[in-house]
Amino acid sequence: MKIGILTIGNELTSGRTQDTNSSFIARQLNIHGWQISVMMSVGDDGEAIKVAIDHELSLSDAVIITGGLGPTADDITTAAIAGAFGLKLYTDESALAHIKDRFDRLHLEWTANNVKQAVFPEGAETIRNPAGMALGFFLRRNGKVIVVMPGVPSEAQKMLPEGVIPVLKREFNEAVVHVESRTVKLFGIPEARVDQMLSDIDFNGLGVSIGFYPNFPEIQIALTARCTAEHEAREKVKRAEEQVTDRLRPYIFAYDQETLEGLVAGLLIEKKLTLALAESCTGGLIADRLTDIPGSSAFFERGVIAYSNRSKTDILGVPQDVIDTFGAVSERVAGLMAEGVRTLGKTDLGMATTGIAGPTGGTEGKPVGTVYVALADGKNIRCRHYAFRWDRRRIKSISSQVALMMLKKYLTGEREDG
C-alpha cells in the first residue's frame, strides 16, 4: 500500500517552522510496511491544498494530511477539502458538545469561531484527539482514503497510532503484517563510530533494517523487522540486538521508551536511596529532569543551584580558602560540593557539577566546556572532569547527561570508566 503525506501552513512554506510530522509519519508508517509514496507541504492556500491532494491521489491509496485544522482564519484546511471533493460542511453536534465540555471543564473562556473545529465534510468520521482540542476525520473517496490531522506535533503523534493507523488497517483490509521494533540508546561515542562499529553485521542478512537517528547528546539505533509470524519479527530483532550490544555494549544506557532520568529515579526508588543535589554550570537541569519524573519527590530531598561562589560556601560548607586554592571548577570543589548537599539534606547521596558553560569565562587553562561531576555516597567521593565543546546549552545538557550516567552507573555497579 502506497500512502502520501501532505503537510499544510504558511509556517512550512515560510521556511518559519520545520516540518517534523512528515518525517514522524513516514517513519510510522514504514515501521507498519507501507510506503511512502510522496511527501508534500503547501501553504494554507484553499487552490494549492487542492491540487496537492488531487496529485498525492494520483499516486497513493492514502493521503494523510496535517495542519490547518485550528480555530483560527488562517485554518482552512477542513473547508479546502470540501471544497476539493464538492462536499457540504455541517456540524457535528457531538463533536461541538465535547468542545464545549473541554472548554467547562478547563475554564477556558468559549469564543464563536471554536464552532469551527466542529464542522467537517459531509461523509466525513471523526477521529478522537488523544492530546488536545480539534478532531482528526477521515473521508473515503473511490476506493481511496483521506485521513486528516492536527498539525500540532504532540497531538499528531498521538493521533496517529492510536487513531490513523488503525483505520487504515480497518480500511484497507491489510494482512497482518507483524512489526518488530527495537530502539537502543548509546551516549558517548560519535554517530559515524557507531557506523563503523557496525559495518561487518549483514543487517539484510539478519531481515532487519537499521536507522541512525542522533538526538544530542544521545544516539538512538532503530533495529526493525517486519514478517507475518510474531515470533519470527522478534527473534531476528533479537538476532540483531545481540550483534549491536556485542560491539556497543558500554555505551548502551536504556532501550526503547527509557529515559536516562526515568531509570536514575526508577534505581533510587527501587534501592530506598535519597539523593541531594549541588549544581553549579548545569543550572537546575538535572534536577529539572529528575522532577518530570512522576514521584521523584520519593528520592528527591533537595537541589542547590550554586551560581556565586558565596553559595558555595554557606550553604554547602566549601572553605573559601580551597576555591582559592583551586578555583571554584576544580576537582576539590566538585568533591566538596557533592559531600555538602549531601550532609546538608542528609540524604544517602550528593551529586555536584561545576564548570565553565560559556560563551566567557574560560582560561587557557580552564577552557570553556570545562566540567567537573561528582558523586558522594557518605564513604567515597568519585570525581571526573570533562573537557567538553559545542555551544552554552549543549555543555549544560552533555553536563546533565554524564551526571546521570554516573549515577546510573552507581547504582548498578556498572564499572565508572565504561
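These figures come from a predicted structure and were not determined experimentally. Positions refer to the first chain, counted from 1. Basically, rigid core = biggest C-alpha set you can superpose within 1.5 Å across the two forms. Compared with the form predicted on its own:
- In a rigid-core overlay of the protein, Ala387 has its C-alpha displaced by under 2 Å between the two forms.
- Put the two forms on the same core and the Cα of Ser22 is off by 2 Å or more between the two forms.
- Taking 2 Å as the criterion, Val402 does not count as shifted between the two forms: its C-alpha moves by less than this amount when the rigid core is aligned.
Please give the other form, namely the form predicted on its own, since only the form predicted together with a further copy of the same chain has been shown so far.
The following holds one chain only.
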C-alpha cells in the first residue's frame, strides 16, 4: 500500500513551526511495511488543499492529513475536504457532547466556535482523540481512504497508532507482512565513520535494510526486516544487529525506545544512589532530562544552577582565590562544584558542569566550546575536559550528553575512555 502525507497550516509554510508530523508518520508507517509515495505541506488555503489532495490521491492508496481541525477561522481543513469532494457538512451530536464534556471536566470556558470541532463531511467516520479536543475522521472515496488528524504533534502521535493505523489495516486487507525493527543508538562517533565501519556488512544478503538517522547529539541506526513469517524477520534483524554490535560496541549506549537519561535513572535507582547537580553552562539541562523520567525523586535530591562566580562561592563553597587563579571554567573549579553540591545535598554523588557556550566569552587559551564535567562520590573526583564546536544550543546539548554518559559509565563500571 502506498500512502501520501499532507500537513496543513500557514505556520508550516511560513517556517514559524517545524513539520515534525510528517517524519513521525512516515517512520511509523514504514515500520508497518507501507510505502510513502509523497509528502507535502500547504497553507490554510482551500484551493491549495484541494489541489494537494488530488495530487496525493493520484499517487497513493490512502492520504493522511494533519492540521486545521481547530475552532479558529484559519482552521479550514474540514470545509476544504468537503468542498473538494462536493460533500455537505454536518454536526455530529455525539462528538459535540464529547467535546463539551471535556471542557466541563477541564473547567474550560465554552465558546460557540468550538462547535466547529464537531463538524464533519457527510459520510465521514470519526476517530477518537485521546490527547485533545478535536476528533479526527476518515472518508472512503473511489476505493481510496482520506484520514484526517489534528496538527498538534502530541495529539497526532497518540492518534496514529491508536486510531489511524487500525483504520488502514481494516480498509486495506493486505497479506500480513511481519516487520521487525531494531534501533541502535550511538554517541561519540561521526556518521561518516559509522558508515565506513559497517561498509563490509552485506545487509541485502542478510535481508535487512539499514537507515542512518542523525539526531544530535546521537546517531541512530535502524535495522528493519519484512517477512511473511514473524520468526524469520526477527532472526534476520538479530543477525544484522550482532554484526553491527561487533563493530560499534564502544559507541552504543541504548536501543529502540531507551534513552540515556532513562538508563542512568534506572541504574541510580537499582544501586540506591542519590545525586545532586551543579550546572553552569548547561543551565539545568541535565536536571531537566533526568526529571523527565517518572520516579526520579527516588534518586535526584537537588539541582543548582550556579551560573555566576558568586553563586559558585556562596552556594557551593568554591573559594574565590581558586576561581581567580584557575578561572571559573577549569578542572579545579568543576571538581569543587561537584563536591560542593554533593556535600550540600548530602548525596552519594555530585556532578557539575562549567564551560563557555558562546558565541562570546572565549579566549585563545579557553575558546568557545571549552567544557569541564566533574563527578564526585566522596572518595574521588573525576573530571573530563571537552573542546566542542557548534553553536550555543548544541554545546549545551552535547555537554548534557557527555555528563550523562560519564554517569552511566561510572554506574556500570565502564572505562571512561571507552
